[in-house]
Structures are given as C-alpha cells and as structure tokens.
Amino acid sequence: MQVQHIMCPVCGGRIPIEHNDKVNRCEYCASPVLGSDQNRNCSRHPDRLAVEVCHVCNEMFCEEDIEYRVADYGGKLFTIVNCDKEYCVDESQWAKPLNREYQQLVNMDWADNIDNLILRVTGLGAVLMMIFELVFVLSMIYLQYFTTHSANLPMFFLPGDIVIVLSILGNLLSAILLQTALQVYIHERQLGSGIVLLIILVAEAAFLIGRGLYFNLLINPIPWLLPLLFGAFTFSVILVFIGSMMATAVGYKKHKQFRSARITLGLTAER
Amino acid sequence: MSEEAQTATIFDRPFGLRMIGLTQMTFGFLALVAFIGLVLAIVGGVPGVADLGPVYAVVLLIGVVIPCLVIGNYVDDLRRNAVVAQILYSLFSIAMAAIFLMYWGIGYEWAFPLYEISVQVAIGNLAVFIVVVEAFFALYLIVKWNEVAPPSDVYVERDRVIAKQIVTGIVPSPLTPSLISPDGETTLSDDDSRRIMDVRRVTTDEGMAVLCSNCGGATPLTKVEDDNTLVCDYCGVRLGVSSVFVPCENHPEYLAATNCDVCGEHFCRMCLTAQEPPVDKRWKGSIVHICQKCFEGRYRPAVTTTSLVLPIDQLFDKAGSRFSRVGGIYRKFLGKYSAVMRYVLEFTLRLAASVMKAGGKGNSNDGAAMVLIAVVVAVVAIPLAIGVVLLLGAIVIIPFLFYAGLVGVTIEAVKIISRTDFLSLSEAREKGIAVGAPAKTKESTLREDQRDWEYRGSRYAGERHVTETYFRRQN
Ligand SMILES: [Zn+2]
Ligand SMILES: [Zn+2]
Ligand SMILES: [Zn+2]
Ligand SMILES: [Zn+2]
Ligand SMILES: [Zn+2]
Ligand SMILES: [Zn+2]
C-alpha cells in the first residue's frame, strides 16, 4: 500500500517517506519517524531496542554506541547525538562532548519541591513590592497635586520634583529586587541571589521608611493611607525575607555539591 | 497546503488598502482640526458662526471625523466589516458631495470667518475632490474584494510578531487551527471536531500509547501497523511513529514524541514547548522543542539556554531610543530650518540695506534695525520654542513608556511564578482548536537566552555542517 501522508507525531507536519529502511525527518520540525520497513532495534546490536538516532548518519543505536555533545547555535546550547563510527565522530568534532559524569554529580532534583516553594515565596513578595512601589508613586502624586499635603512634601525647583525622582528610584530598586528574587530558581545562582536579596531588602526597607518620613506621611490627610501602605509593605518584606533565608540555606547546600563534584572530577585545583 | 487558505496575516494586505486606510485617517484628522477650530470659534463668539456653527460642527463630527477615523483605522487590517463600511461610506460621501454640487455648483466658495480676517474655502472644488477620491476607493475595494475582505472563515493574524512567525513558518504546528480529517488534508466540520474532542481519551489500558498530534487522543502502540504508521483511534489521521521506542521522561505511559533540543531527553507532546529557532547560519530549522526543565533554565552549567533576566536595560533602551529619536527629529528640523534661514537672512540683509538706502536719514536706520531684530527673533525663537515643545513631549512620553514596561515585567514575573508561561505542544493545539486561531506562544521577555559558548562567532560560525540533517531543512 502506498501511504500518501504521514503526520508528524510531534507537530502534525507532513512527513515525506524517502527511506523505507531509515529514519525520515518531519519537513517542518525535523523530528525523526520510522521508515516503513525499518527495524526498531539498534543497527549494531539487533537484539536491543534503539534509544537514539545518530544525528550524522541517521541510523538507530543503543546506549552503548552513542555519545552526546553540546553544540552552540547562535548562543543557544543544544544537545546533539552521534554514534561512535569514525566518520560520525569526525563530523561532530565541532561540538563539545557532554560531561555526563559532572551532570550526574550536580543533579539537583532533590531540591525541586523546596525550590518551587522558594521561588513562589520570594517571587510573590517581590511582585507585591513592585506593585507596592507603583501604588506608592501614584498615591504620592495624588498627595502632591490633589491634596493640601503638598505643602508638607519636599521640593527643589518645581513642586513634586523630589517626590517623583525618589519614587522612580524606588521603582528601580523594586525592579532589581524582583530580578534577584527570580534568580533564586537557578541552581548556580541560588546562594548568591539569596544573600544579595537580603541586602537589597534592607536597602529597600530603609529607603522606603526614609522616604515616608521625608514626605511627612505621618501627618498625611488620608487616615487609611499610611496603615494600608505600611501593612502591604511589611507583608511583602516578610515574604521576601523568608524566601531569601530559605534560598541561602538551600543554595549553600548546592554550592557544596557543585564544589565536591568539581573536586571529584579533578576540574579544580582546590581540595 | 491548506494552511495558507485558512490563515492570513496582516502582511497579506495589499498596498492600496493600506493607502486607503491612511488617506481616510488623514481626512478624519483634517476634519478634526476643522472641528476644533469651529468649536473654538463658537466658544470665542466669532460673529457669523454663532447661528449655524453648532450645526456644522455636529455634522462635521458625526459625518466626517468619527467615520473617517474609525473606518480608516480598521479598514486596512483585512476586516470584512470595515471594508463594507468603507464602501458604504464612500458611496454616502459621493452622494452628499454630488447633492452639494447640484445645488451650489462647482464655483461655490465659503468665507470662513477667522477672527478679524476670513479664509476663502473652495468648497465646490473640495466636493469634486471628495467625489473623485471616494469613487476611486469604492471601485478599488469592489474590484479587489477577494484580496481586501477575507471570507469570514479565514482567520487573520494581526499581531505582527505572530504574523511574522506564520510568514516565516514559526508556529508550534503547521496544522490549521481546526481538526484535520483522516485524509490528512481537509478540515473537519465543527460538529465532527467537537464530537472527537469530547470522546477522545488521553490514556489507554493497553500499555504505552501515542498521543495524536491532530486531536490529542491516545492510541495504544499495539496498533502500530507493519509499515510503522498508526491510525489515530479518534480522528483517523495516519501518524508516523517516533523512531525510538522510549517512553516520555515524565510520562511512562506515553511514547516519547521527540527529544528536548536542549537536554536531549525524550518527551511526549505534553512535556514539550515550541520556541523560535536560534539565529545561526548552521541552523535551518523552524522550531526548537524544549522541555519544561530546560525552559525554566535552572541548570546553567551543561545544557541551559535560558535564564531569567529582567530587561531593565531594555526599559531604558526604549525610553532612551525615544529620546534620541526626538533628538533626531529636532536635529533634522534644525538642519532644514537653518538651510531655509540662510536665504531668509540674505534676503533680509538686502531688504535692510535697501531700507537704509531708500530712507537715507533719521528713523530709517531704526526701520532696518527693527527688521533685523524681527529676523533674529524668528531665527532663534522658533527653533527654541519647537525644541521646548519636543522636550516637554519627550518628558511626558518617556516615564509613561518606562512605567508601562515595569507593569509588563511584573505581569511576566507573575506568569513565571505561577508557572503558566510554559505552553506545551498539546495545550497549544487544544487552545488553537478551541479558539479557532493559532495559540499565542510568545516567548517571555524575562526568559532570554543568556549564555555564550566559547565557540560563538569564532571559527565555526557560518560553516555548514553534516549535523544539520538533525535539524529541519527549509523546503
Ligand atoms: Zn514535525
Ligand atoms: Zn552515525
Ligand atoms: Zn547498540
Ligand atoms: Zn487523532
Ligand atoms: Zn530539556
Ligand atoms: Zn510527557
């Protein structure tokens, strides 16, 4: 029977059957599918099920006959697979062999659950801080231009100049806080970002309380504004604080794991 | 393929349609200026407009300003209704202008009172102009109907980023956003699609299953035919079978569809997302498949491409580029202005000289001095005033852009924290079928590719390589 259209099981694209005894690639996404007469076993060990397709010769192999390499395509690192035939190895020389041992030693799946929690706690705190700063700007502008409190707000040349400049600085600080809070999710950066997060948090808190006093918010005309702002601020500070403490603790564990992996494989001079 | 017949993009619009949209917008804008002038005249109590002025203003607003701006805005987006509206409006304005010409004739002029002076407006000529232009528009739209008004079942992608992806072939699936019938080409009716989507299962009792890329149903691997293909139990399309019989890393009950391009592990359609290919001469593919772990970019050392980066520099870049663009406009203006001013200065000097010569004595020197002062004021004051206006505009625009950027970043961060920014291939397909349009797979601005590799831009850049066969060939 002549099959006219085979749909790619990955993307639904059209697959032209060029080889009956070899892997065919989807025209669209390059995913491999079996040729119509093709055996599913390793081409060198006919009794074993194949697990990979060589990217050079497109033949199927078992785990024993292949090597993995990391290749750079325009700054994106991809894993490619080649079999151990001389030609295929030669053709793959440009890519760097993947260091499987190191990869196994620095496997950090154990931290998945706690990392998810840390990301959510710090991330939520940082997002709230960001929203808080945005609301803070708006309420300060409101106080400056629409209420009698404007007399209590500092200025250099024009009414509101100090308020706006300091508020933009506050927005920037909270953006940096958010940036750092997201980094706790990346294994290598967790320890560093946990510590930096603590420092930024202290700076942000000091800067905000300083601004509040400088803007004379203690005597502002809206009675509920100060408790609301302070409550929201405290809540996000607590979240970020807890998250950064956890990130520092877990990150330190990972740091030790990275170090011992490098020492085990002789990748570093220290011991 | 049938895809092109089903999905059009904003880039498919003909040039003429774009010009019609722009012209209508210009008409609307000019009418808006006239309307504002009229209102100011009424408010200012200019004699001659007090009685009929308000009527003219309302007619101008409802008859010209609003329809021209609204229709002009939508007509060039390949919208059927807007094209119909434009044709009707063109006919309407031709009729109005024709009636006007019948009663008042082509030579009619209207003296528009502008404070002390009055401006002569050749309304008759304007009416002729309107008849010609609108008749041309209506004719064009009717003649080019098939190009400017896609049928209602064709989806038009207007988001430029996605449209670009469709044009260059970067969408998670080349399938139409509806179910395909067993022949693999035609689309199923909505009823049939709904029936299949309702009954289709994503688990089987008979061991490992293949997830259909068309409907998402799970067909057991035991049904693979001798030619290594499989007919989906639910929608009937003939699927190829993935080359290696390895289960998905996360779902042992499904056959892996393909590898994650980053870590190389095997995954099913529920665990992979599609991303734009890298910009690299050696990469000819249209799609990159990435698993959730690699998408999240947690392992930097060996395999990661992405990392979480807040585009603070971009926020400033955007603001800064607006500033420099305003600066550029100003610089251009100054160039043109000074070029014109040279002639003006020359002319004035001659004028001043002639004033001096003609007068000969006494106050004629004062007259020359006055002319010179006036010119100097014009030379200095006009650019200064325009500069101040531009600067004020920039000062208003830039914080606005900056804060819009901050809000956007916050929204992206919320998506990352709630893990909703990962859109799997199967989710994308199902969303596409539910909405009848390709699911949006915009890559988050916060997840930028980050890492340089030592080979980057060095001896291998631009070299073609055999390993390319692993990746998609451009047809
Ligand atoms: Zn495909
Ligand atoms: Zn090979
Ligand atoms: Zn083998
Ligand atoms: Zn199906
Ligand atoms: Zn992966
Ligand atoms: Zn899976």
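Please read all numbers here as calculations on a predicted model, not as lab measurements. So that the term is clear: the rigid core is the largest set of C-alpha atoms that superpose within 1.5 Å between two forms. Numbering follows the first chain given and starts at 1. Compared with the form predicted on its own:
Asn216 shows a C-alpha shift below 2 Å between the two forms [criterion: core-superposed Cα displacement of 2 Å]. Comparing the forms between the two forms on their rigid core, the Cα displacement of Met130 stays under 2 Å.
Fitting the two forms on the rigid core leaves the C-alpha of Gln103 displaced by at least 2 angstroms between the two forms.
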Contents of the next structure:
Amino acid sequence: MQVQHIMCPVCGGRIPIEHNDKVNRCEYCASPVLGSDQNRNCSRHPDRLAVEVCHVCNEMFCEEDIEYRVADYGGKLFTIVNCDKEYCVDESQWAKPLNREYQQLVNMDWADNIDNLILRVTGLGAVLMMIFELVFVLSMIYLQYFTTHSANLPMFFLPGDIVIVLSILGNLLSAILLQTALQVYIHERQLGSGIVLLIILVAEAAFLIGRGLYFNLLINPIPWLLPLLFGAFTFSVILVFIGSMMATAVGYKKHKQFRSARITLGLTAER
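Would you generate the structure of this protein in the form predicted on its own, following the form predicted in complex with its partner chain above?
Just the single chain follows, nothing else.
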C-alpha cells in the first residue's frame, strides 16, 4: 500500500501519513497532523471536542486534561503540551510549566524583524572577518616565500613560524567573534552578547593592526595588498560594530521588559 504524504502546515516538511486514525508527527518540527479518519473528541471526555495533542502519548485532550509548558531551543521559546497522565508529566519535566501572564508580559514578537537584521549584520561581519583572516594568511605565506619581503618578516626559529602562530591567534579571535555574533539572536543573552561582541571586536581590531605593523606591511612590495586588506578589514569591523550596537540597544530594551514582568508578577524584588 502506497503511503500518502502531505506538507506540514508549520514548517512545510513532507509528512508520511502512516495512520489515518491516529496523530502523525512531522519528523522535522514535531508538529501533530491528524489522520483523516481520526476521532476529534477528547480521549478522556468523549463528549468534548479536543483542543490539543499530548506531545508524549499523541492522544487528543480537551483543555481540562492538558498542561502547557515552555521549552527553550536555541534561545527561542516554544510551547509544548502534555496530558495529565503520570508518564507524560514525567517525560515533560525538562520544560517549565507555562505562566501565561508572564509570557504575555515578555512577548518578544515585536523584535523578530530587528533580531533577524541584527543576526544577519553581525553574522556577515564575523564571516567576512574569518575570510579576511584566510586571505591574510595566504598573503603572508606568499610574502614569506615568494617575495623579497621575507627579510622584513620576523621569526623565532624557522622562516614563517611567527606568521603561523599569529595567524592561528587571529583565526581563534575571529572564531570567537563569530560564535558571539550568533548569540545576539537569543533574547535573554542579547544584551550581554552585544557588549561582549564590542569588547572582542576592539581586541580583534587592535590585534590585527598590531600584527600588520609587526609584519611591516606598510612597506610590502605588492601595492594593492595593503588597501585590499585594510578595506576588507574596515568593512567587516563596521558591520560587526553596527550589529553589536543594535544588539546592545535591543537587548537592553528586552532586559527591561523581562525585569518589569518579573517585578509585576512578584517574581523578583525590585531594587
């Protein structure tokens, strides 16, 4: 018998409908999809229309028999539902019970568009910084072994050893920069990530400028190399700086919203 497939209404994934009389789950986002012949009434109260599907047992229940919980995935909150059976409650302990009033007060839908913009700007800047590091390494290797500028490149023991060591440090800093840039998308980490990103950016910029001077790039024999590196470096720094400033501003606004919600509900003492 050929299995029927439909598109998930949530993520658009392809879902095989294996049971026409039971709930089918999307393998991509775990959203429930009802079978065409499935009874839509509550499993415990047959005279009531079900409103949710338990994410553990996949049975359908009315409002009286379910509990909503909030889970964190990648810094974004989503809601899961479990019924009141002991096994299903135990399997849902990893998520926190939903406080509807608190969720309404800390609703961050207003920030979705700006968060996406911040992530794109900071992420692009950090990726370009890593590409800059790769180009810089290749340039230094070329200067070291294929030009007369090798006499101006310092070394410890072997030709090119300092180039390798400082290039590794530069790539490490750019990797940390990229990892921090990805954290600006997380609501409760956005403020801290924006501030840390600024600090790392300053450290990265100081390191790269100092490394360039140490390698005597001002007198390198390739006339277009320094403008190219400086232009790419400046563009990357500007993108990350703008993104980090935006993340700090939006993160501070979110921080105040979270704090205000906790104070309103008596979840923390106002100072």
